[in-house]
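One chain follows as structure tokens, the form predicted on its own.
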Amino acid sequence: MKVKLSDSDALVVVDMQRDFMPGGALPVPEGDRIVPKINEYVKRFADLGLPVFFTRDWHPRDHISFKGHGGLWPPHCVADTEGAMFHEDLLIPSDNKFIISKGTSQDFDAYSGFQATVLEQLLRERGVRRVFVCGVATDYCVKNTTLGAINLGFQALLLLDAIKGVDVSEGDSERAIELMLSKGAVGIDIGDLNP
């Protein structure tokens, strides 16, 4: 299949966070290993002067998510800490880029990209139709954020070559893959853009 970039298109880089990295406090595995083809996804919308959305989570020390607060998970990408900046080598273009900072509240958590943020509204102001989506973890939050724009009435392009999941229950990502497509995701590729 051929994609060809309009502008109604955008990019969504989902959490690619030094705590979701290997050695991070919820490592994705082989998380890093995806950077350099999500800065070629960047690249490219870059050079076309099309937005580039970079979503993260910014938690409260006390979140909702972290375990001895009800959650699952172990305490990560807490608010202004080391953990919860981006990949050192994540390409992040001087302009026409935006942060989408997610999970903000202590009681309130947020696996979409579109969870009591403003992104759906940025998206809508710029004339966007069409999402792009990569990063981390396939099987949560990037399944999540784009449910969450289909959802909203946005066509979503998985990028299946820009994603890693966390395989808590073996198969997870390959089912959330599933998932995305059976619900009107395309699934594609760096080769599929005309350059």
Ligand code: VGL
Given for the second form:
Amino acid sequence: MKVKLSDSDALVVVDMQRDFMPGGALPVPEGDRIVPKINEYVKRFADLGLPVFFTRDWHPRDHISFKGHGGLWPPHCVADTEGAMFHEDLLIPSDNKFIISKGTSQDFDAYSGFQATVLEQLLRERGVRRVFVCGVATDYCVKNTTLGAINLGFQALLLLDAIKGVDVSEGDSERAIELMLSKGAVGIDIGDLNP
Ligand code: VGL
Ligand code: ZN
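Let's compare: the form predicted on its own is above, so bring in the form predicted in complex with this ligand.
Entire complex below, previous chain first.
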């Protein structure tokens, strides 16, 4: 599938934060391995002047998703801590980039970059119709962000060579990919982008 980027396209990089990388509080196995590929996508979009959105989990210390506060996860991505910082090698363009914080309220979790954020508004203001999604975790925030985009009427392109999952249960990531594709996402990789 060949894809030519146009001015109604945007890149959404999901949750490439230290706590989701090996050694972090809630590691995605090999989550760091996709950084170079994500950087290639970021460069392609930035070179064309297209917007790049970086979502980040940005939780309060006592967030509802944390063990001991009603949730399942170890504390992770607490706002303003090192674990919440982006991977140090992640390429962040100097302009036309946007940081979208999610899961910022104590009593509300957000696996989708669209939940209680300005992401949809920013995309619409820019006339974006197609969103290209990469990052972690395939089976949580990538899945929910991609399905969120589709539900809001955007076309979603899933960057298959630039996602990684946690697989709490074996096969979760594969099933998440199947679900996204069955809902209308189009799976591509970097070779599908026309120069
Ligand atoms: C995520 C679990 C908890 C994710 C965030 O970014 O996929 N997963 N919080
Ligand atoms: Zn979280």
